[in-house]
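Shown next as structure tokens: one chain only, the form predicted on its own.
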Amino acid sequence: MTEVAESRDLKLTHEDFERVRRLIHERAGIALALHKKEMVYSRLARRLRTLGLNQFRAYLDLLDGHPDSTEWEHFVNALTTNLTSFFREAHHFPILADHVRAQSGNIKVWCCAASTGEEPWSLAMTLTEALGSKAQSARIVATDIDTKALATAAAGIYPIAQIEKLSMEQRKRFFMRGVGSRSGVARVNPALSAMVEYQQLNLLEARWNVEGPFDAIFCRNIMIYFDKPTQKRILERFAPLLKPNGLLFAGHSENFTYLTDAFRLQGHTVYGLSSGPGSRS
């Protein structure tokens, strides 16, 4: 409501909006829906004001004419959505815990839409609870295209209200409450922090700077922003990065079954490799 209610000192024309849709698709693979015009106006108008521009066309010319400009980072950050929470879609975490308990060797998980960190920290808590002392050698690679979100994630500091849904044991075990001027926030503890490596990654890039194989890949609630051909390409690049019995976790509204033959559904929004153990090929 706040976005819609902003004063219209700037004008976003239909042509401007279509350019925004084209540019964010080319840069980040995001298929921006037609009904997102208000959101685009609100988020990009702030950036125009910061830059002292009075026309969206001038801003888009700046981007179009300078493909290496650092302004692209602001553009992508402004248009990406970072809705997340600790243990969101909670049914996945017991599945992950059972899976990693059954594995030998060091555990490695990729969280490819890390957002502001709640998901990778939830993964780290799950591995710690499932593996005990073995969790010290477990690693979580947490990536996202949004550099501002990643900075928040890496800091690992959250309002107390945000961790209230965790169990008392988890709050005591994995977080340190601030004191004095920081009494309203909590920070993840060093043991948890040591398990997670944050880095910027655009899933559209020709080369991903992540090294598999992974026991699990969490790719939840990000594919819905991509068109079907992009989803298919990304899924088929995930396949060689998973261990033969590795698991791919999707968001609740995402269905990969009809996109590629590389994965087979194993449970509610959880996939295994079609060529992995138990496949019928």
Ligand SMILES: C[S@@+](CC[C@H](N)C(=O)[O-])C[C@H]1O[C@@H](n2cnc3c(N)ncnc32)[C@H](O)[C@@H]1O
The other form holds:
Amino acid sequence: MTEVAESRDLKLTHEDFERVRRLIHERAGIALALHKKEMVYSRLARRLRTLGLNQFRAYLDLLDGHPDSTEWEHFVNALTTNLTSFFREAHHFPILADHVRAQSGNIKVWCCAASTGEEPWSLAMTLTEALGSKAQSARIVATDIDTKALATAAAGIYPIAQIEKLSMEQRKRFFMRGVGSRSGVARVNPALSAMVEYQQLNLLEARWNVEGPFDAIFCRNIMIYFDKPTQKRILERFAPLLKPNGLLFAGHSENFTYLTDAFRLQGHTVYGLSSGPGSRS
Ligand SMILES: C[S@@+](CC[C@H](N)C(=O)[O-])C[C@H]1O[C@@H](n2cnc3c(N)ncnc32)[C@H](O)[C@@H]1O
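What would the structure be for the form predicted together with the ligand, given that what you showed me was the form predicted on its own?
Below: every chain and molecule of the assembly, starting with the one above.
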């Protein structure tokens, strides 16, 4: 039986769903589409069961008006979409490699929607391959709102099938294969782990607990969940966190050109600062 069918004793009314949409928008900036009702139903029904509640309204009352409730963490974790993979949108990684090779000084990258870690680990592999021993002083700050995804990311353990698209050399160099009962999984090696620091960060928060300036910011496949004013606000806060020639990487369906003058398109879904080197102003 599917989880949806199992939970049919609960009813998510139109009013409940609208409340969910308002709450997740206020808390995480996520603009939940109307066709997501089924997803909301199945993911939150699980929380209601765990808490022994039999009405969505009671659950939403628990959140509404209680901004410090620990249930918020579960609510947000349940409604985020964590889809990702190693070297997703692969054309970005050679661009980053060329960029960091051309820099002097320690490299610092921010991955602001790190999800379950495949993206920051791909960044760490890229920096190691590009910088050799200099990569030891490179830092990747990897953040996400979803604490459960971050725990998976920090553990750095993945099913073998997930790392199969990496080259044989990368698998050998950057992963340790489990043995015995762990033979189906691989773990990132300590040298890679040492480069990445994971922490929770909600991009909607007034204060971001990250310290720039960064050589690159990866903000991929997250802006699509936000409305335009939120996207604009976030982009304008990225600008002062980048080094003058720093790069901002966007997801394949995200176009920042018309949102703000702070960035100019520099390559396929890669942006530089409008006020940075090479700009005409
Ligand atoms: C689809 S994943 C993208 C993962 C990765 N960047 C990639 O492109 O493969 C979107 C991520 O954004 C995170 N997210 C959603 N709202 C957020 C917010 N307000 N602040 C920070 N992260 C958020 C989700 O938890 C999720 O892990």
